[in-house]
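Presented as structure tokens, the chain that follows is alone, the form predicted on its own.
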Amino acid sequence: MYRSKFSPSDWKFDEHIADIFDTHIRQSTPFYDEIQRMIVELANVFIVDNAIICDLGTATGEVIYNLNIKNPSRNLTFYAIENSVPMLKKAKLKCEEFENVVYINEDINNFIFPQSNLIISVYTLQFINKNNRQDIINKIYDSLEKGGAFILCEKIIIDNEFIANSYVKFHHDLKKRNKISNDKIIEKENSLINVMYPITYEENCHIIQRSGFSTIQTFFQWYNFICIIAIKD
């Protein structure tokens, strides 16, 4: 059996990952560009003039860049929250033409959310310990203006073992189609064991609902990848 040369805890959003992130996430995440397009489309339903938007785990700033391009004259303010300094540097570089971005090098667990119209988390909360997830969603709900929205994209776990294994295979097949070798696929999977904490779709919805959201809607799913929008009524 193949054994990775990396330990499970070795996955870090360091300088190396920051340098390849935009290419890597498109190779390994299904319909990444379409999800980004959908996020912008949905976000624009909730964006008003002078809106405040938080991007949790902003990575290289893709969401903020795309929303700025689509809203050049709305006087928006973005908070780019990212605990990886190398990733935040990439976000600053990608969004250097915009003067409406506040860059915050902070752990989401410790971040004090401003009153916001929109909060977005794209494959970020899955790296937060399950025990802390409810507190974060509570803070998100409390900080949103009435009528504001929370957009969440996550990798989820599947309770049924047969279906779960099938989904893993389909995901590996996608990566192989995108020229990622089998060895690299296994290395990545092993390296995430102790740093990624996905939960089921039902658990995600329960946490969101328990925080106070009553309107919760799925807008994308590809096997065990899912995107949800929740509205503060």
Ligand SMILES: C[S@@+](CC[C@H](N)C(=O)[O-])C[C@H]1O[C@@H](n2cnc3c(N)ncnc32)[C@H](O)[C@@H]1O
The other form holds:
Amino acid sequence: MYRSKFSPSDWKFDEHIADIFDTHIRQSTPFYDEIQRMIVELANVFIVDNAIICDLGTATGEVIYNLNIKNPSRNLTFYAIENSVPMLKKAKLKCEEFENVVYINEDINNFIFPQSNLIISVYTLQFINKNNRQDIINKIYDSLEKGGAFILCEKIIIDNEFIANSYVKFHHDLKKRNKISNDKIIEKENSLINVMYPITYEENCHIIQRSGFSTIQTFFQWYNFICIIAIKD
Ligand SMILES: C[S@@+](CC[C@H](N)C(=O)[O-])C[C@H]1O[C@@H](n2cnc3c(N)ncnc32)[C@H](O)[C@@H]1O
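Next, report the structure of the form predicted together with this ligand; the form predicted on its own has already been given.
Time for the whole complex; same chain goes first.
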């Protein structure tokens, strides 16, 4: 795919997107609420008292909010890493009742990971340049405690063109069912070309494995959307 330099119509997590994000992601991402529910369920298998949890690309703080609500008395500490100020503001608002969240306005590429029990990335690493992906996953592996876990949700690309085109159509159909207009669907698709870098399922598994994880399990897939859990044994 041809990628030009940054253009004014490129997708940005700016103030406008921050305002509509919670509605938009539910309209445009399959089973968003169910995935969030599963993440809490799965995370609870790995959460210990006093656990440190990093949420990469925290957006409006949905993951941290949900985990906090379900774990009121375990003395957890959350790191919310987010390079968009408007998004981080929304996360602060959503999580204002909690005092255990450290908000970090930083690029994940530069983030020095604390020793953690759980690291979660829900539809975020796809926005990181492919060349930096291995380095970030290596840091994730290194910073996890033994027995800790990495939860990754990503949009993926599919090697087979016929299947890939079908999945794109099914995704557009989902958006239409959720009342997004055809024009908006095309506009968003074009705006993501220079800013989103999805890789295949196999590439995702490969870089996770190469960093040192030996247990890798897919716990969700809807066409070209996947969620994986990797455990540091
Ligand atoms: C699709 S949203 C993530 C959704 C969110 N994790 C959730 O569970 O609802 C992607 C987020 O990652 C952030 N992001 C993208 N690239 C980033 C980077 N290099 N460093 C930090 N945050 C980044 C964006 O600003 C955006 O808020």
